[in-house]
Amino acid sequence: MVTLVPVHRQEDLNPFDIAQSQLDEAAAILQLEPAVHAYLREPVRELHVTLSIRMDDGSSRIFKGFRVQYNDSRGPTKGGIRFHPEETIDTVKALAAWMTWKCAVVDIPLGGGKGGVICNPKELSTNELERLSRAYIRQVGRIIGPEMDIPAPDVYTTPQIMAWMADEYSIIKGQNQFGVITGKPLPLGGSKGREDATARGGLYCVREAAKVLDFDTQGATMAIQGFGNAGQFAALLGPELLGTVTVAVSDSQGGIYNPDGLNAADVIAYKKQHGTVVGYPNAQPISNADLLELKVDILVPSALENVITSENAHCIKAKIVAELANGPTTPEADKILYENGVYVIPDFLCNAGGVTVSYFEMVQNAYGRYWSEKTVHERLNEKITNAFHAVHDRARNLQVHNRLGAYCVAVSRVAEAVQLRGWV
């Protein structure tokens, strides 16, 4: 007699496979025509580049980079540039796809793009970073531009890097072309309100989620995994916008936890001085994995992809998961969280504040008139609030989890544009 042993199927964590499988679910619900579905599963174009950079010691190093333009049916593509040692083309393609859906879900006239260079910026000097930034633009400059594809900052890239890139593109074109890049410093046409836009938009979503859940955020506890730009601003803005108390934060080296609350400004100052939150006084150490499983009201994954999977989704105790990171939750984890009553605000809605204010920056660049920070916040609030309720209502009507609801809103808009233009 043969005994059959159950085989545990390993979850697919390839980000582009995940992006495609999420699209496939929405396509089935929307009953997309097969050709439209097939068209939306792949980027319309991708560019691979090789960059030779002169280092400060006189040697040369070779770096690989990418730019993916996923879909431009609704307008020029838009998306950040990441400098990361573990960058892959599949990650960039997935992020470009998610940017397509993100622009559509907040209903701005842009498509999705993304770029990246495989490098560790922490190991590069300022001069080396500048040479790398300019070399990247010299290679991808032929397919970007204010009417084609507008990059922006992302993981380990900054307004200063955007300034170098915009300048290099302007040199290539022989005239100022600051509109080619968003997330620039204010003196070069940046927008007020851009720096905290991702976190602010995410907290606007949490505010609206709390309303539909009849949940009071005053005094609610929050844990933040990933303490870069978005995570830091979430900690700073949480008390102001929602009355929340941040009890735990973490970065790539580890985390800290204090059930009585952390002073966000003090933790940020400590991280700036020491390069990590680890070792912060008046808090106990906690791992990134354990932080995710804390009993808190609001969990904010704001690091990298695939941190909530089928392995740990059962252990998530938060009422609301607000995804400031791209792709932090896998499809199998989504189903588990939904079944367990955890309210997930999906990434391409929750972190859409950044691209929304980048779009505002494009508008301001185009007609040379710049808005007050108050105006930016008001217009961001309106866009994010409308998008949240469109997603929430679609998910409830279809009786599916919020990510699938968001996909149905976004994919239907992109599919309509593709068909109206006669592409399929």
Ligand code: GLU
The other form holds:
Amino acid sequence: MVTLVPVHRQEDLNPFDIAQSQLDEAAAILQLEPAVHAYLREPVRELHVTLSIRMDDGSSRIFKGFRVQYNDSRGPTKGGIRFHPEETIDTVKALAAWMTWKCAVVDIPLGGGKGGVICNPKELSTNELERLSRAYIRQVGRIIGPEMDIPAPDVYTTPQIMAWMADEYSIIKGQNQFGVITGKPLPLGGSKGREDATARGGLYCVREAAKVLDFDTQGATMAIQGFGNAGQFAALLGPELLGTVTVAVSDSQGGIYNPDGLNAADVIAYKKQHGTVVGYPNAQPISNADLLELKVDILVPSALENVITSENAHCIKAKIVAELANGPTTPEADKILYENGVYVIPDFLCNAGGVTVSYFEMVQNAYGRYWSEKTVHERLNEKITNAFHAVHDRARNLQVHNRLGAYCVAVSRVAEAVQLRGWV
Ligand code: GLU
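Next up, the form predicted in complex with the ligand in place of the form predicted alone?
Zooming out: every chain and molecule, the one shown earlier first.
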């Protein structure tokens, strides 16, 4: 007897394959010249480094690191450094590509890059983390610089790490070079408003989305998957900026849910003390998977890639998905969400507030003149609002989902720069 086993085609979850396939779709719509398209499918430069770190117990440990410069046609490359145990070169390449489209969509004069080190910072002492951060800069120092490539924080990297890195680079150069990196602490040339900029930019997008969808954010429920910098500030600022109520949050260990709303400041204090939101009183436990499928108005993926896939996209009940993470939704999931009428604010638009204020930080460093928080917020608001409507209008006109609309806006700007410079 023959047993029929259902054939289940596995979705390709390699982030760089995904980034290339997203570009391919936009290239077809834009009818990009084949050579320009081929050029934009690959990073221009990638550096692989090996770092040997003296551990506190006297032993040496070897770490792998990367820096990818994807495209600098519109300006120096820009993008964060991620410290993560599951970091891969393909993740960094995808993130560098997305940075290119991110800077273009908000129309700041920068290209895209990204860096990473395969490590688990939670298992390193502060001294080991400092030595690792400095060693990374000694290796990538030869290809970064205030007018070449400017790193910043990403997952598991902090303002303190940026301070060590800026210091190490300044030592190499024999002079203060704070402009080499952004997301620095305020006393070392950081910008006001940088810390909450990713979440704030995302909430400005949600505000604009609510306008075009004719939907009231006052009292709207929000679930946040991922509770790092972006997720925490989304929970804190949502009520203040939009009147939203956060009903669920999660981190890598699990989640918490309270349909009556969670007090963000209280949950953040709990996480600081316990290292996780799990076990927070006055809430019921919820898994990361169940959190994504909650019946809420706004779902905010704020952690890593590939959390909304062809497997669970059908189960997403939110009206708006505001992607503070990079790459949380796969191309197949995008199609399903679009067919189901879920309004997705795509990652490189929704989380562009971070790099926008990083750009403001660069400008302030270059001039040695620092802006008020109010000025930062106003300029961020203007950049994000314009970008949001450019994307929304392009997607509506083309009758495609917002990510493809965003790609069309961004890729056409980068392609134009590449051609104007005579590169292709
Ligand atoms: N890592 C952040 C991002 O993915 C910020 C990058 C930056 O500020 O350069 O957008």
